[in-house]
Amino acid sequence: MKPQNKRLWWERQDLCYQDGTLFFAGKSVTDLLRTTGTPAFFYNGKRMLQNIGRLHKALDQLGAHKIFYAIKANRFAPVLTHIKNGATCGVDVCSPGELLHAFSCGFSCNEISYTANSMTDAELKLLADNPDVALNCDSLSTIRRLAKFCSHRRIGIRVNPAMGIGYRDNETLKYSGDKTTKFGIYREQFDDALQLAEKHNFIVDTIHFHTGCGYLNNQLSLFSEILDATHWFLDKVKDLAFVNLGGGLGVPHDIDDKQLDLDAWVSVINSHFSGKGITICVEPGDYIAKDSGILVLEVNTVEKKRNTDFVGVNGGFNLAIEPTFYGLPCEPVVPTQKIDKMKPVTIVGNINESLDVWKDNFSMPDQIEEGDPLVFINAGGYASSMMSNHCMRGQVSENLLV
């Protein structure tokens, strides 16, 4: 085991150990889990408005600019409610329950960006109902059908550049690329787009765009290509007055990661839209989210079979489904730093799946034991917003530390 006194690659301020003991957000681990039991989710609300002033900061090199938290990465209320009171922040949402619940949390239309697809009649006349929510259409079947509720008001467009960007050139974390998607508006039908707008007395005023999730440092180049295929676009749009960028910003998941740096981001966006007097906007999710929160769980089983250590804990893939679904790397972290050897253990969870495995092949202390509790990091995002009852284990807990 690393001496005690020198960093894991995850630790910081908010997140690391004191005299062998895991503190999060000011707090020791063991005594959060006195008031709430396992399964619990934690949150770091002050560090959420941090990495939000970390983005207004390098973001403020661009002149005028917008962030809307997309709220699916953690729609928790108290979460949504300290970020609208803390920060200036919109949000993103993409269907009408997330609009609904983004207005009792408190948000305002002008504060909400919406990007949805598959929409329904009934989605589309609620967003005619409420024209200052900046509404990114996605499709010509969206454009004609809006036109049946409303005319003569301001929309997006979401198109699809044909190229993506995901972590680790992850596949499944891509929204565009090689392989047709169902996300936005491709070159081929752009005109068709924009004549479908006039037709109906829509203004076109805004081009938006994702292409992927949990890009970082050695990806910016790639990141560029897709700001340059994305001219083709804008320059077709006489009205234009915002650049919606998407999300895709990524956090370190492992040791080999590095925290995205920020002002050579923004580099690349400025070498893009500077001097176009548009107004650029982000919808960051695990950005936000992800590092500002963990998972703790209990261990119930330690058991060797054959050759292979088992550790159970007592939640699965239905409370976090990221490591299983799309291959992100998890780390799992003792809330008591242990002066052991170390072992190879697989670490699973209690769902009645083959793939409810956390981590295989981890080295973890020899005596870790039944009963201790087993921290997840990173849990922040598209954890318990994803989570699901199956097999009837999702009973878990949320705490917002502020």
Second form
Number of protein chains: 2
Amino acid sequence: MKPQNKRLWWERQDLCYQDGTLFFAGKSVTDLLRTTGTPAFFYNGKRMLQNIGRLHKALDQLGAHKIFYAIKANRFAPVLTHIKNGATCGVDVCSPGELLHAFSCGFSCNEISYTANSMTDAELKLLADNPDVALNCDSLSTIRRLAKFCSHRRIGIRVNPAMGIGYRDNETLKYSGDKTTKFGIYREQFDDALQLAEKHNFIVDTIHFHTGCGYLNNQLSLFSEILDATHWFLDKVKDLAFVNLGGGLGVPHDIDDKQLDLDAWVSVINSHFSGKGITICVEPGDYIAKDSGILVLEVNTVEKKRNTDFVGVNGGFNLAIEPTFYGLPCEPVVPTQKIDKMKPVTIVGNINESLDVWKDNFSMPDQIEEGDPLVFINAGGYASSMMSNHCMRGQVSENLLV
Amino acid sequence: MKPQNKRLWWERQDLCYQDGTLFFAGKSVTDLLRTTGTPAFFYNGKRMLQNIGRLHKALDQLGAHKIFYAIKANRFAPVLTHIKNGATCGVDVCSPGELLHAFSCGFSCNEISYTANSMTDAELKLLADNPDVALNCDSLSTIRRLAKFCSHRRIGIRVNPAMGIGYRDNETLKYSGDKTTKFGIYREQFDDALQLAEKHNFIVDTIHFHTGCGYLNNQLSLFSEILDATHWFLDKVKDLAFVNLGGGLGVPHDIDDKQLDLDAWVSVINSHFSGKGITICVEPGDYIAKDSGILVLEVNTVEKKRNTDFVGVNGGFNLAIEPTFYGLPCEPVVPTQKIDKMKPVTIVGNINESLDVWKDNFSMPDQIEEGDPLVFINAGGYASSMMSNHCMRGQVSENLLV
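Right, and the form predicted in complex with another copy of the chain of this protein, after the form predicted on its own?
Below is the entire complex, every chain and molecule, led by the chain shown above.
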């Protein structure tokens, strides 16, 4: 393989080879590593702002709208403050810890939505004490217990339209469907929820739903069907001012995926909600964070076992759980293209578990050597935020590039 | 249901109901919670020592033997020091972090085995600097690179007998089998490994293998077949002094499981290795830790959604990953038995993911209320040691009871 002129599927202006050297956020990955070593996450702050900007541009076609970045995707403090400074974008949080963290990074109550489940009384008191946080209640129990601490609060209700959506129909990424899930309030209990809210003088101004993660273009017709199913709920809410569509906008994970067409996505939304005087809210996490981050590890073991060529690296599934536990494709990339033939290898981590496999039977340059760095793209979302110190192999630096 | 006289399948002397109140380690769980609140892990130090004692008693039939507790199961520092003080038991570690942690908890080099994969050069230098740690090399690369930092070191070789074993044939718990894994050195490369060791003047005194986790009685015949497959390796090692069988001894997870019969287990080992002058080593993790721990959460949401009765608690799969990602059965238990009829419920956590389900369609007392504690047994192993701060819901106390 010669250093390629033809771009690979994941290459873009801020993540591409230049004369065979991988550049990310305007810097060569090799140079970046001189400062940090490995394992290291790098986040491109500009890319995050561009992703938000692209969303705003599309949503502008709707008129009034709000974006709340779901920080559960990546809550690295410098990332949050960078978004606060650089974009018109709030944050969605899902726990007291995340709420206080959002405050600590510079966000104000009126820039924060709170969408959680199995909430404690202490959590509800915190929300009562911060009435300007947009609280989406996802159960009758939440509404009933919130009334212990306040009344006349504006609230949202998370509903469950009993339909789910997920990347490549991945069941672990669907939040709804035939099987009843813990999320939101179903039709069967919705009237009770509205009555309960009224009894406690809460003003229901928002309907919220989030039915899955990672949808792309070929799922937009399903997305439309889901929106269709939400009208039943919306029509019952007299003070409705906001519809929060949740997150779930996907990014390409491998060569078979295409970028989500935001204009087509907005057309779907528009066809359902235009002319209703409703502000549309969205809560993307991955769409903003995932393709803005890379994880760089170092190859320490190159060895044939039986007939399989293994490439062992200095980080395992505890640093980025999605390939192992969610079955999401994960693309390994070399920082320096080599003039070499390709061969299939199995890339494994350093955790003592059989499922600690980054990539099985993947075509890589034949001359990968012990000591070479190895880059995993799409590591900006649901990687560091879910990482563990399993086997005490949790040491990794996080680095914002601005 | 009346408070029961008949014991439930998991009840034992240190974990049982007394007049309808759950006692653990001699204390009522309700009393324990007065100090700690929830979420909280409790570990019964005595039970851990008893588990080690039971292993020793069985292994005494073999003569010389060593137990290395695999701390990746539970590395809570008070637990490690308690084991150091109370048992004749070393520890098995799998990373530099774990090695230094074992030192910090009181263990000496000669009480530690080190069994890792995808090791870095820095890691190998650390092992060169601590020659009395029993290092099990699981690749030719490890042996070759260790020679950069030392020679004449005693080493073990982890071999892969190409057969796997796991709780109820669970694939995620098998470390070997038809598919080639990253673990150990296969027959195809074993002669090269021995030659490499000899070239660098390493003395191979140990053969190590570990082929899976959670095996119980009905898998002992498979265990015997695996031991059978290891003789091919043992016969080639001239300075062999130790055979390390790894860990993998299981504990019952539900009513269908029986306690592992240690005498039967030792008989299998004896039939393979007796009279060879070999010291048998084992590295159990779960067998020592798992049934010694409980996780106590609090119910905050009891609510019907569509036709499903949900019980929501203040902790999710990030605190104990096995039910969600390894499909291991997880038994919820009430601290106070209620005179009540039973009904099926779905117990869910507080993480914003659809797979955050503790137990689906499980029969529980009808009168479970918001505010009730809920106990999960078998939470002593691979729970806190793998936990994450996903959604910033990682707050949990750990408490050793002695």
